[in-house]
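What follows is one chain in structure tokens, specifically the form predicted alone.
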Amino acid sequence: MNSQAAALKPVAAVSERDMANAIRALAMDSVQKANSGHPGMPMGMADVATVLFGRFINIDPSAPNWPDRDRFVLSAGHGSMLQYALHYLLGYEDMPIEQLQRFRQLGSRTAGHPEYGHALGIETTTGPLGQGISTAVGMALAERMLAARHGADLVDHFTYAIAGDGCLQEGISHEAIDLAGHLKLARLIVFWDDNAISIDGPTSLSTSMDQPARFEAAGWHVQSVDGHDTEAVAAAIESAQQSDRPSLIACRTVIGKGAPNLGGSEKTHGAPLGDAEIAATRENIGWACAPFEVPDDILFAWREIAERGQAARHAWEQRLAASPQREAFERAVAGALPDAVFEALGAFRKEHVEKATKVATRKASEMALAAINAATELTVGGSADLTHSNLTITKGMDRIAPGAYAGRYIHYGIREHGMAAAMNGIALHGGFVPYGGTFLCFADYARGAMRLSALMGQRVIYVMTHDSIGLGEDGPTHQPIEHLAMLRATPNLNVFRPADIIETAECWELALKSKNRPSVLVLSRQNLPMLRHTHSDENRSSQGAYILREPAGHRAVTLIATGSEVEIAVAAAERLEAEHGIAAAVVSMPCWELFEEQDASTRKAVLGSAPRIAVEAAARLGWDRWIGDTGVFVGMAGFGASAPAPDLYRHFDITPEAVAAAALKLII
């Protein structure tokens, strides 16, 4: 308990109604001062939150990251003042009243939606509706998996989430609740803020969905309660905690509860109540305090909850100290991969240089994963129903199944969006390094959660195969064109497109070492030759681009390529030299982002001063950064077609002959 809390003394018995009204007052005052925000949801869910935090949840504001804490996810992130008010009342050291007074202001911890890393105790970034509940599914799965490995003495906590109608209407929620119900994630409890209001007005304007029936159909334990009846809410939580299935508690609430004129109206959803309505609300709920003031007895009652959580943490720490699993558990939670992983990858590269192995990079990824997964149990794989196309499972990986969580492979089903969000939850929970596969074209479906991976700086690895027109006959619906540009435009995301088996292993190593950044491995369906001829202990992909072929004489042209097109660039360079005596360098650029981070002299040494040609079977967008105003791009200008891959490369003129012709035109 901090010094402010230590000075507080209980004055009289404090009711849960008083404690909930503190949330309501802080929420409406903060939104009013900011002249921006969403007061209705915090006011409506204040009673539910008071019961959850006051009677059940185990968190410790003095040690907000202790591993066996309960997780709380505010999926309805627009109601962020609910979480900020709770954090102030509970005594988080970084959430003094001044932070509430600076709600939504530049540099404050009280952002418009909860942001992971901005304030203690925020488990995940929420705001895009549906992401929170879907991320919570990953957290709940990680809890079950970690418990299966290390035992209930060390891992025994719940994941709680508050979701609104928006969360449940977004399509990702269907993917998430279906997966959670199938896997019987019994320690996941979701509170639905069933207030029948959306931004446009009553939810009846746009939906007639029977949400409880929907969750029941997905295999959830479902209850419906009056969200303002604290005893009913408490009884529902107790029942949910005993269930062998994930639980939905549908809480019928009044949005803007306490506001005498605007309560129950969409007008409280996303706008300040106004001075007159706030004054009327204070009178209506019996709150005589000035803005941002909370009576000592109420604040003391909230700070006592923090003491309960601290006691729970101390008891857990004693169990950890006595556990034979301690060292293994602490290594897992730290997420530090053993040196054996990188030693195995080094040996892998040496072996395959010597063998000159020619395989598709998706197959090279599978082979590298076999070495990785044999060297550590931290990696947890999966696929969106494309396991044997993405090649994401390796020997000895048992499958996760309902009630059986000791394995390492997750069948996410045909749920790219839900898979990406669940992997975020697994990474945020700790104890694992998640990777999951789909086709690159379906990055469109996973995009929302991938963006949050980058925003939160999580080590999530996306294995995306079938990376170009080279996938062939499935045609333009499956052939990615603009996807590399979209991913490369995302801040804090490494996009790797390796050219052969050696670069694939190097890119896996870099992805695993990137603890604060997600990675995308973009992999081919078609076989690719090895382009390195000698082994080096150096990871040449680590600077993002490197000179693969340097001519003996002065460079006349530099050919820059990624992935499967590096082979084409090499063939073009050889053709230019043999037929025209033109010295062409080839630069392999597996990761734009890492190359951008190099200093100017390094980039200049790699790219040179000669005219440049880029070769990539994708959209041009972004390439002018590397080839300059006079550079030439050989690639795609539209969508693909259905045909065998070699025919497509010829049809779209992405060939050594086309590259050589472009070079001749550029320099002669």
Second form
2 protein chains.
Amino acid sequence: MNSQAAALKPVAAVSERDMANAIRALAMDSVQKANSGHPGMPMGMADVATVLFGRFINIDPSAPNWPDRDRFVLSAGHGSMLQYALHYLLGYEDMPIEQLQRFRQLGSRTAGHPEYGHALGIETTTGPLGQGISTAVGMALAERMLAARHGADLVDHFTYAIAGDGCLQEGISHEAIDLAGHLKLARLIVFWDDNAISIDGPTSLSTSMDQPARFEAAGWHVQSVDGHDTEAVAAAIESAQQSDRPSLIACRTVIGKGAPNLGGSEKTHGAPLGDAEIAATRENIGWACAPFEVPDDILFAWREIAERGQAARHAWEQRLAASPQREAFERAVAGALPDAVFEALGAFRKEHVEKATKVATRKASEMALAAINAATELTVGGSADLTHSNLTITKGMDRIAPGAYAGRYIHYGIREHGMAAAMNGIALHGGFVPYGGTFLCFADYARGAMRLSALMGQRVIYVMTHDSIGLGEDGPTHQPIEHLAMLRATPNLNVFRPADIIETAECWELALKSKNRPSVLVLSRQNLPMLRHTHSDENRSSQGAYILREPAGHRAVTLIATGSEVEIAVAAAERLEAEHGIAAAVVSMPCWELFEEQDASTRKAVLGSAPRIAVEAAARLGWDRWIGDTGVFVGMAGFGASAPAPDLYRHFDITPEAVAAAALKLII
Amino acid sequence: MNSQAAALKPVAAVSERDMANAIRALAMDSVQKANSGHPGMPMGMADVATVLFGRFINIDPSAPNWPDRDRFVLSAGHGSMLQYALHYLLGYEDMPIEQLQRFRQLGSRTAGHPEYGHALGIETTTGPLGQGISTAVGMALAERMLAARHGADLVDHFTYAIAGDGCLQEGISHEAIDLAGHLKLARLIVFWDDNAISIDGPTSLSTSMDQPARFEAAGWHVQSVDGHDTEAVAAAIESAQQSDRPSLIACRTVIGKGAPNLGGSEKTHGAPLGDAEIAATRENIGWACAPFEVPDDILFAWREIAERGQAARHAWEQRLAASPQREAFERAVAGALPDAVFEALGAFRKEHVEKATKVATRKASEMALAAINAATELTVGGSADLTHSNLTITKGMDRIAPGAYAGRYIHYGIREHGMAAAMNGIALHGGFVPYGGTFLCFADYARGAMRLSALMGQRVIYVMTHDSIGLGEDGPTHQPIEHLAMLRATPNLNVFRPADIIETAECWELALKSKNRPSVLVLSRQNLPMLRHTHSDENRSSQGAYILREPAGHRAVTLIATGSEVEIAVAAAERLEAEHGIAAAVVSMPCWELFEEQDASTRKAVLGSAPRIAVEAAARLGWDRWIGDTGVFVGMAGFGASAPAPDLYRHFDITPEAVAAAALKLII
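Go ahead and give the structure of the form predicted in complex with another copy of the chain, now that the form predicted alone is out.
Whole complex next, starting from this chain.
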């Protein structure tokens, strides 16, 4: 218990009702002061939260990152004041009352929605609806997987989430609950804040879903309780903890509970209650304190809770100290990949330079993964039902199955969004480096969760194959055009589009080393020749772009390309030289973001001062940055088409001939 | 019946089994010839399709766009050969056998997945899983809405869809079936191809969902049948047609049915069967013909089917001819907006120029919509549960409710993806111009369906408010950064970001007039001053960008901005002139796509030859196109933050002062 709490004295028996009212008061006062925010949800769920944190949850505010703590996810992230109020009441040292008074202000820890990394104890960023519950599925899965590896002595905790109607209406929730039910993630307990209100009004405006029946259909253990009946909530949590399936506890609540006039109305959802209603609420719930004041006895009761978690942590630390698993466990939780991984990748590059291996980069990725996965057990793979297209499984990877979590390959099902969110949860939980595959085009389906990977700075690796019209016959619905621009525009995300097997290994290395940034590996379906003919210990992809081919004479033109189009650029350069005596350099640019991070002189040295042509079988948007005012772009101007890949490259005029012709026009 | 069919003679009684085998043979032969494609699904669902098309569906291949035809959606779009085989067998004039022989080849109508517009009778583009079923929900809703307006004499048809496991695992399916169940769309009948196989193997690898129970929880009428028992399928369809709820018919099938060795295996899903297995299948199903040959009697039986639909169409045409609704119905189906809409918008602009109305562009949009919706009944609005934030409802719009379809406002629920797909379905069905709102950031959630709006060239209008850090306190999860780039990179999509109430009205006009292109209206939460002080009949936004402020002297710098940042650019220009005597032009650029379509001289005249600075509170990606090599970008370099909007603009240095300072640095 921290010193502030120790100084408090209990002056009277404190009821859970009083403890819950502290949340209500702090929530309504903070929202009022900010003149912005969502008081309804914290007030409605205050009783449930009080029972959960008061009687059950094992966390230690003085050691918020204790690896075996229970995880708590506020999926209904707009109710962030519930979390901040709890953190203040529980005594997190970075959450003094002043933070609540600065709710939603610049630089405060109390952002509009809970932001991972802004304050201790926030396990994940929420706000975009449905993400929290889906991330929680990943955490609950990671817990079982880590327990299977290191034993129940070290890993044995619950993951709790509070979800609202919005979370359960979003499609991602379907993907997540299906996966959780299938995998029997019994340590996942979700509270549904069933207040029958959404922003537009009663939920009956837009849904007639029988949520309990829906969760039962997904294989969940389902209970329904009055969310203001604390004994009923407690009994339901106990029962959920015993279940062999994930649990939904449907909590019938009143949104804005306590507010005498606005309680139960959508008006409490996303706006301050106003001074008059706040005064009436104080009266109604018997809360006599000034704003942001909590009576000592109530605060003491809250802070006392920490003792349970603290004791649990101490016991766990003793078990850890005595465990033969200690070292392996700590390495896993730290996410520390062994040097052997990078040594293996170095040897891999050397071997394949010598062999001049010609494979699709998706195949190169599989081969690199075989080396990686043999050198570490931290990597956990998967695919959204495209395993043998994405080539994400390697020899000896056992699959995760219901009740069997010792493997390291996850069949995520046809659920790109759920996969991305689950990977966020796995990464956030710790103990693993998750990667997962789908077609690049279906980054569209995963966007919501991919953005959170970037916002939270998580090492999640997306393996996205079939990366252009080069996939051929599946046609325009499957051919990415705008997706590279979409991903490149996303902050804090590295987008790698390697040109051959060597760059693929380099990009994998960079992705694995990016501990605070997600990566997307954008890979071809079609075979690509090896373009790097000499081995170097240096990872040339690490500066984002480099000169792959420097002509003997003074550069007349520079051809810049990524991925499968580097081959085309090289062929064009050879043609220009052979047929026209034109000195053409080729720049391979596997990662814009890393190139952007180079200093200006490095960038200038690579790009040169000759006219530039970019070649990429995708949308032009963004390329003007690299080709400049006089540059030419050879790529896609619209959607793709269905045909064999070579026909498409010819049809869309992305060929060595077209590039050479553009160069001639440009420089003559 | 077309002439080719009339020439055929029946030589024997033909069973449904034979008719289904024609589909199987054509599917396996076409995939084999293309050496690419998905034979398993067409072979598995051939019996269901034969019953559906043979006994029930009312379509007329000789009049494929007859407005009251039943709609058929192949949600499992990878099974495209099912659709192409049906189209050939039914006698669509643009689907001769040669098209099947050119399956998946450049320029053929038989693309890898069914592409809307490539062949007659393809009601929607499918392939990205879950889109078809969700689009079908929009079609079924449009049918009810159109019937409520024009009567059952003119509008009275079913919407049928075939969905696979993939469609039902994708999150969007949850949003769609919840909406359909809620709205009691009884004329929607979905067949689930329950073959228990997905690409990775048995579906038991990744799901344990009880799909029938799930659909029941969503309020659907559910039946389960053996999908190879044609009488059972027929009885189920009859029963579904009588239900007062949408229907799921779960059809237990064998993927690749008929193939003796590979049937029932994922190996039939996405690859040719191979010559040996095709020969064995021919033997097994008793199909003696050469590839692409169908016995005359079987072809005759198929072509005879058209008579039912043709008769239905003739009867309908007689009813239409006699109907007092005729003119209104035909106008609606043609999507022809009355001139009154554009006259109203013109008057609106004139009025507000005079009033110098200062409102948020989301509010301006609401005001423009009030004028639009008063002038036409074709527009149908909605929001993904952000009605009073997106400001998408106008006075007198009644809501669509279960069983009550006469209104014109749809509470889509917290379902951005489902909303977008439903709008695609409404637009494809015809009779309405759909628009729907969410926050710009949640374009992420709707991406899959928005891309299809663009690919299909549908007039779907997305109203996306809260378009930058200007939304303030909700913080980085809600603040779009990369979204403008993502949308601008998407082909065939107009992205409008108006700067004031006048541009907002202009952009609405352009969106409504874009009959073959979706539009996104990107709108501010915060108030913006009116910047256009003189009225002109010309729609200045129509060229995408225009000079808003031309200084008296020779331009020293050009400031380019969009939306809420145009105000900042204007203030910077005034400051530069007043404090430094620098002549600064301001270009407002509400639509990049339209500006890109101007000829080079127009673009040059607008952009000028002075150094340029772009101002946009979003990612830089794409702006180099307009600012050139020496240009400067003032905008966002990372994610946003939670704080009041003015604090954020200062924090991220997107202010008149910062722009003026950048200009001074650039030109001095």
